[in-house]
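Given next, in structure tokens, is a single chain: the form predicted on its own.
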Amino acid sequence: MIRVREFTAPKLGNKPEENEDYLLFDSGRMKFAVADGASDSIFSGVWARALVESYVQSNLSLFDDGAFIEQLVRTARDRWYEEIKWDQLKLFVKNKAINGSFSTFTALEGRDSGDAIEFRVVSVGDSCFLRNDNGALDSFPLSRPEDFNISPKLIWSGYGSPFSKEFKWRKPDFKSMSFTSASVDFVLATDSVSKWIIEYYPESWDHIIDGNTLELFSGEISMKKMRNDDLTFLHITTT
């Protein structure tokens, strides 16, 4: 049985509605995803949510490697475009929104294959999949603290109104991996949590599963061991 612990919080000092990260999962179908909207684009939190919901709430599968990314972006664009009240935006907001929104995206999906589970991960940007493998840490797509920077790869929503909802999509630079495992002790996390886990492993992993997460992260931020950022993770295990 899959068990999931979820956590998401905005930057210290920000309101919950200012959180531009998003997470969602369906443990019964073994679908999990996180996304981190880029703060320098407008409505990026809406776009992050659209990407995650378009995957988890649909029949899209990471195992359909050839078609998945295009289907995801097109489906998410419809959600993003339809949620924004274009005709009610103030002029300065509309002038920025016309350029679209950007977000990272990382998703995990599993399917039974006999005595083990076959997993697939798809990622764009610096939100990571991390695996605790018998005391060793595997991280994808980034694996070193110095790999994280201020210009990650991103998925673009396409232009906003007055451009049509129909658009010529731009294929993001995505990475994917597959593996089979009989045990499950995984994390999906946005960039600041991912970097912190990698940099301070194995103590960081133990802290992730201990609870009191907001208090922990607040302390790590105050000691400058973690950047004050929107913070999001899913911890996925089997019971």
Contents of the next structure:
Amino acid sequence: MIRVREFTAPKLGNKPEENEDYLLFDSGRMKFAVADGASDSIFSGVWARALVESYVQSNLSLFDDGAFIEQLVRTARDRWYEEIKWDQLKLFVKNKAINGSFSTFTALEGRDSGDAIEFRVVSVGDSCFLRNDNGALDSFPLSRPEDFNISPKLIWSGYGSPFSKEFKWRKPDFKSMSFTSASVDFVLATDSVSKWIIEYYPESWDHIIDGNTLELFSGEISMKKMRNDDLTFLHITTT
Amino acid sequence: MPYSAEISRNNPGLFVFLVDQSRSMSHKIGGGSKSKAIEASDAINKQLNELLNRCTKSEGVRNYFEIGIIGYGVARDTATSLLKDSQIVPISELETRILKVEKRKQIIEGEEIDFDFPVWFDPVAASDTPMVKGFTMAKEWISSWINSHMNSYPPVIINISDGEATDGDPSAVVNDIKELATYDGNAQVWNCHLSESRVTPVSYPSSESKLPEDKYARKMFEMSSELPDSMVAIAKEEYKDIEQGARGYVFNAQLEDLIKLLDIGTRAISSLMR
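For comparison with the form predicted on its own, provide the form predicted together with the partner chain.
Full complex below, order starting with the chain above.
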């Protein structure tokens, strides 16, 4: 049976509603996703949520290689576009919102294949899938602390109003991987948590499994071991 | 490490713009079609919009910065705040101090889109050049601001002028400003020197030997701060031959250079926004 531990918190000093990360999972259907809305753009939290919900709450499947990304972006754009009250935006919000929103996206999906489970991961940007494999850490798509920078790959929502909901979508630069595993000890995390896990593994993995996560992360941030950022992860195991 | 303080609503950054409003600003920039006064006001209005854009979130404008704008030369021996009834204001307050909104167009994906461009002040070219008065006003504002913002990124003062001060030598007051410091470093003074001559522009020189023959260039160069490493790195994207020790000074600036000067500063500092 799949067991999931979830954590999400805004930057220290920010309000919960200012958190631009989003996570969602459906353990029954073995669908898990996180996204990190880019703080440079506007309505990024709305876009991150639209991406994650469009995947987890629909029949879209990571195993549908050819069509997944385009279907995801088109479905999410509809949600994003409909959620924003374009005609009620203030001057500066309106001027910025036309450029659209940006977000990373990383999702994990599993399906039974007899004795083991077949997994697939799709990722855009620096939110990572991390796997504790008998004392060794696998991380995807980034594997070294120095791989994290201020310009990750992002999924774009397309332009906002006055452009219409119909749009010419731009294919994001996504990566995917598949593997089969009988055991499950995985983490999906946005960039700051991912980087911290990679940099301080194996202690970081032990810490993340249990304990007071907010207290732990606050301490790591104050010691400059972790960037003060929106922090989000899903820890997925089997019982 | 200096010039690395996180910019947040608790610890905002400060930009103070000084703009020359003397009579000679009515002359055209060398090689340009508009007056120096129009180019200067347009550049600052654009940069205020850019700063506001960076600070705008879904719920509105967050106060990552505070802003002051000083004009000098609107009348003889006079320097004034160009923001009505106030000196330094949190950036969100600029929303309530818009002078007018111009309808402008931008091309996106081949489509012409109308947008509203806020303007906070109009170009003025009126009297003499009381630059000392302008910097003295800036010093008073910044001294007071620093006392309550010691954890903030140091203030950045950007002066746009076409030449010689008519009320004395501004060096002393500019040096006083450069001595003002937060825990993160000393205040930065940058100068954008607008010229009518067609001399080849000079951007971010590191020594006097790179300056053109101009009677005011040396003074403006001396008054300009050395750029922090983070800004040199961003300036290098536009100006490949920029060296360590480069100063925040551009000579014979066209509008494009002026915008770049402002943009380099705001980009470097905005990257520290949290």
